[in-house]
Amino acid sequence: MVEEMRVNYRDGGRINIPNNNMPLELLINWIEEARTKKLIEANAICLSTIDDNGNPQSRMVLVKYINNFEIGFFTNLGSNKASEINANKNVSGVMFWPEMERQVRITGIASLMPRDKVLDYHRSRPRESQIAAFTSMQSRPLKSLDHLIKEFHDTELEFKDKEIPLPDHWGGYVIKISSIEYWSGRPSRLHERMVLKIQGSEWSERRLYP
């Protein structure tokens, strides 16, 4: 069954790197294009970390901060991903927009996001999301969904008509990119791949076979 599943790629567009020393400039443009096309979760990235046993662990998170050299996301600081990053700061990620026939792979070093940036983002979130972040002990065992809903409502009552404080257990990470690969689908599987890697203070550019 699965061996019969095929997609005939049309053309994701030629890859043009405007400036090697601004490696995420094209990624910023691609995310914005995906957003304007109203693609679902246009800023989603599959983030991979390494656990205590040396096994890779992957999950989807949302990129909520980006500049020409870094991307950032928010999470519970007691979660498995946070524990794994604290033990091994080497991470990788993949962003994929099938409707646009484009993919981006990144590797880099993760570090805690400054607390003031976390607070600014916390205050910008919908109130329900703030309550959920305050309530959830992410990745910990849960008795039942009903128990979680009760805790959510208890927190909601506790802070009724009050500002939801930034929980100590909630924060973010910034990934400083060390390499990024841009992929664009093309007919006959002649896909285009371009890799940028940091070497000293300069970024190199290399084309790869598909």
Ligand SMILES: Cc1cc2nc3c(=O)[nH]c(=O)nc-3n(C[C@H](O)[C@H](O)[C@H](O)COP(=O)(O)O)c2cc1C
Second form
Amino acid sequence: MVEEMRVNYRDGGRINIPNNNMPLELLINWIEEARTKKLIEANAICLSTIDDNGNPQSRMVLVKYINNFEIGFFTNLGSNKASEINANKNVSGVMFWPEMERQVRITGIASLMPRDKVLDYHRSRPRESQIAAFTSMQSRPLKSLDHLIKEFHDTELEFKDKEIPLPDHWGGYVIKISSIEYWSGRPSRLHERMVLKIQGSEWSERRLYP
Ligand SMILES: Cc1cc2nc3c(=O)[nH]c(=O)nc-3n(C[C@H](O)[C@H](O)[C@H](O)COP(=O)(O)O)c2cc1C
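Since the one above is the form predicted alone, can you give the form predicted together with this ligand too?
Full assembly next; the chain just shown is listed first.
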């Protein structure tokens, strides 16, 4: 079955890096283009961390903050990914937009996001998301789905007519990018790949075989 599945890429668009020292500019443009095209979860990234046994662990998170050198996401600070980052700050990630025939891979160094940025984002979230973040002990064993739903409603009652405070166990991480690879699909598997890497304070650019 899977051996018969095949996509012929046509045109992910040429990769153009006008300024090496703005390594995430194209990523910002690609995410914006995906958003304009109304692609679902256009800001989702598969984030990999390293656990205590040296095993890579991957999961999706949403990129909620981006500038020219950093991307950021929010999560539970007691989660597996958080304890993995606290022990080893080296992370990598990959984003893929099949409809646009584009992929982006990043590596970088993760660090805790300042609390004032987390608070700003927390305040901007829908109340249900705030309650869910307050209630969830992400990545810990859960008795049953009913138990989670009950805890959600208990939190809702506890804070009836009040603001949901920013929970201590919820926050964000910022990834300072050390390399980024742009991939764009082309006919006959002649895809385009361009890697930007930081070397000292300069960004180098290199084209790779597909
Ligand atoms: C599309 C998508 C987006 C997600 N975004 C987030 C996110 O922004 N933050 C988060 O903590 N979990 C997010 N999750 C859930 C994670 O993939 C994961 O299940 C959870 O964070 C626990 O991971 P961990 O045990 O490795 O810490 C998302 C899942 C999906 C499918």
